[in-house]
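In the form predicted alone, a lone chain appears below as structure tokens.
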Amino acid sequence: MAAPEVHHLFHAPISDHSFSDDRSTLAVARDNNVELYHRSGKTFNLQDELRGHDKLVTGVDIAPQSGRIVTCSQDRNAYVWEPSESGEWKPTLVLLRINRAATCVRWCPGETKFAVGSGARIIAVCYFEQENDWWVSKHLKKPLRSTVTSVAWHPNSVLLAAGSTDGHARVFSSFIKGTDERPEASPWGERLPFNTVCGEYLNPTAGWVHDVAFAPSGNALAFCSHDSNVTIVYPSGPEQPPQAVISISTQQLPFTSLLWSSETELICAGYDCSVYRLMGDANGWQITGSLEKDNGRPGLEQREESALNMFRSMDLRGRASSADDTKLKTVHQNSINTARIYQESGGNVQKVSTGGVDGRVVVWTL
């Protein structure tokens, strides 16, 4: 397995980051701003900041065919970013009518429309008005009872899975008349009106679910939670039970985000500064290990030593500290925010990114 590519842009927190689909461009989440990275050799140098927001950016996403870029932040606000002619990044204001902060935001497989997560219980699903020149939004209220803290699309652009705080994941219908094509038939539904509830399931523990991941198909959704669990769900019919859900309980701190690198794995990354595998399929899921060359997390062995060395240390030189005692055995320093699809051919994902609050974007091979 290839080392990893580390980028270690600044010394603060990355909320969010996304890249063009050359790779060539980063978009980072950097308190109030966003700011473009461009790729130079080896290194991303600092090209252009995003200045329009003034609360923390919670999140951006690039439109890979077109390239804009759309951020949400605190402030209650989304914009659409355009480049100009003079080669200016041109925003745009979204009518989010919310009345909390936005909390996550990503395009649509189609760039049509985009998805915006709110602490107002709400999810604004925004399009392009051709009559009126500007974007708009219809909300999905129902059933949310919390903060939405994650959304992710399904391939076919119209419907939305939704992590929240209130313990569920849920699968909705985004379908806008006159923007979307109807949908094939899938085992979420047929028929699909605005606001459809095609799926609602609850965590085993009703912990906080960070995250929402569709499989490659469509046929399965992923979700992780705050008590360190993954679940995956197999949906067999419109109004059916699932096929199967399949609940994984780990011993690693909780994820924060996943993705699926192919129909039969998952990777996930969170507060435990490590990138994990998960492998299985609607018999039984489990997790296999670590991208870290180390396996991730020292085991009992290493703590035992360490425990050692710090009482010998407390003896020889009266403090417990050694040189290197804050600097953990992982790539990220701190905590991941968000995993990313870096690099796919032909469904699979050969490489991923993480962005972490060490400030650090860390490309991984697969």
Second form
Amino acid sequence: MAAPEVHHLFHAPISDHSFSDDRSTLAVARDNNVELYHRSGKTFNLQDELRGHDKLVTGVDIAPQSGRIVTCSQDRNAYVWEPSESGEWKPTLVLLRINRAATCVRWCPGETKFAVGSGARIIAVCYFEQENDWWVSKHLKKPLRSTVTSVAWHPNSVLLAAGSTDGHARVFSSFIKGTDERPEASPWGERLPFNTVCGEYLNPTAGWVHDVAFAPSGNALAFCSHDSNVTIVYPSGPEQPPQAVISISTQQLPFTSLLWSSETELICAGYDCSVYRLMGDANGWQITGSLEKDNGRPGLEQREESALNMFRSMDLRGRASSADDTKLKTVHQNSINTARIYQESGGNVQKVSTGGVDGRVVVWTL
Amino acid sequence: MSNINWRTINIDALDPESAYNFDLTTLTPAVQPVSTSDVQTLSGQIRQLVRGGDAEGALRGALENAPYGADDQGKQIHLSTVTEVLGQIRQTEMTPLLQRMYQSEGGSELCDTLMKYLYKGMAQGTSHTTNNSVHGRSMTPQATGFSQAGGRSFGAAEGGGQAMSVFLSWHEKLVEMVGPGSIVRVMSDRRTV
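Starting from the form predicted alone shown above, please give the structure in the form predicted in complex with its partner chain.
Below, the chain from earlier opens the complete complex, with every other chain and molecule after it.
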């Protein structure tokens, strides 16, 4: 397993990050702006800045094919950024019509829509209206009872999963006439008018949900919540109780982000500052370990213990050990906010990237 | 209308969309209401087990049947039952017992419930021990105003601190096994003990 690739961009929290499809551009949400980094050799250099929001940017997502960037912020706005002919990025305001902060944003796989979660107990499903040349939104309201913390798209671009602080993970239909084609029937449902609730799941302790994700096939849903549980739901059919709901209580601090690397493997990261791998299927899941190297600290050279070092350290710091115990043993030096797919082929994810409060973006090889 | 002080009107109550007009209990896991007498019967059975020498069975029974739906009094009774059982188990037996419990079916949940009782027990300070004389003593008003802190140190001299040291040693052994995840679960769980 190759060592993780660490990019320490700055000393500020990264609330969200996104790589372009060719992985040469990295968009990072930093305070009120989004910074665009370009890869040159082994490092990323600051290339451009998307200024426009006047409060903390909470979500950023680059559409893989079109290259459009969508951002959302606590200032209750979302912008779609497109490169103009002169090479500058031009924002288009999206009419979200929410009266609380926007918390998360994701393009649907078809890239015709995106969903914005908000603190107003609303998910705004946004699409482009040709006749007005304008991004407009339709609201998913019921039965959300609290802030939406995360949204995730089904591969068919119609079903949308959302996690909320009311402790529920829900699956909605976000079908929009004129934009979407009628989706094929799936275990989640057959007829799917807008705001159909296809599933509503509560974890055993009702801890709030941090992140949700659909399996690559779309036939399973995973969510992680603040009670350190990861729950995986396998639906059986429309209007029927799910075939299996598996909840794993972990020994770690809660996960804030998760993704499916294949149909039988989940990658989770969160307050433990480390990335974990979970494996299983409809019969059961278990945590199989961390992606960190077992011994030592990757990326940091281990200093050899010698008598000289010991006495020097006692003299300088009043401690016998030269180990700097302000450093965590993990690659990330603070909690991880988002984990995203970095590279995949044939439905299997080979690399994932994580961004954290420590201002690092790390690319992990699975 | 003119003599209504409009500043005191609760505007949330007038907004049908507001969370104020929404019963939040529908969002939490459903718990079965348990009457106080049921809790008492259960605690009698558990004490029976302890007297019979089966402390492990007693602890399991107490944790499996935690009365989430009971009122404050019922919960208090169950807490003192659990505290009593915990006090009966020797230091050296704690770790093997916890291991057996954790590895059994649904063990993780049992450990979480135990963690809830440990925290609840520690939060009680010494105001709730089986010894009634300590109860009276620790409730005396403190001149300093730090009644909780004062109460604790007073109790420590009387034997209430003994319960605390029992909780602490259980807590140490339990965290060693189930990690900080269990503590986070206790904090986020809406089913309180």
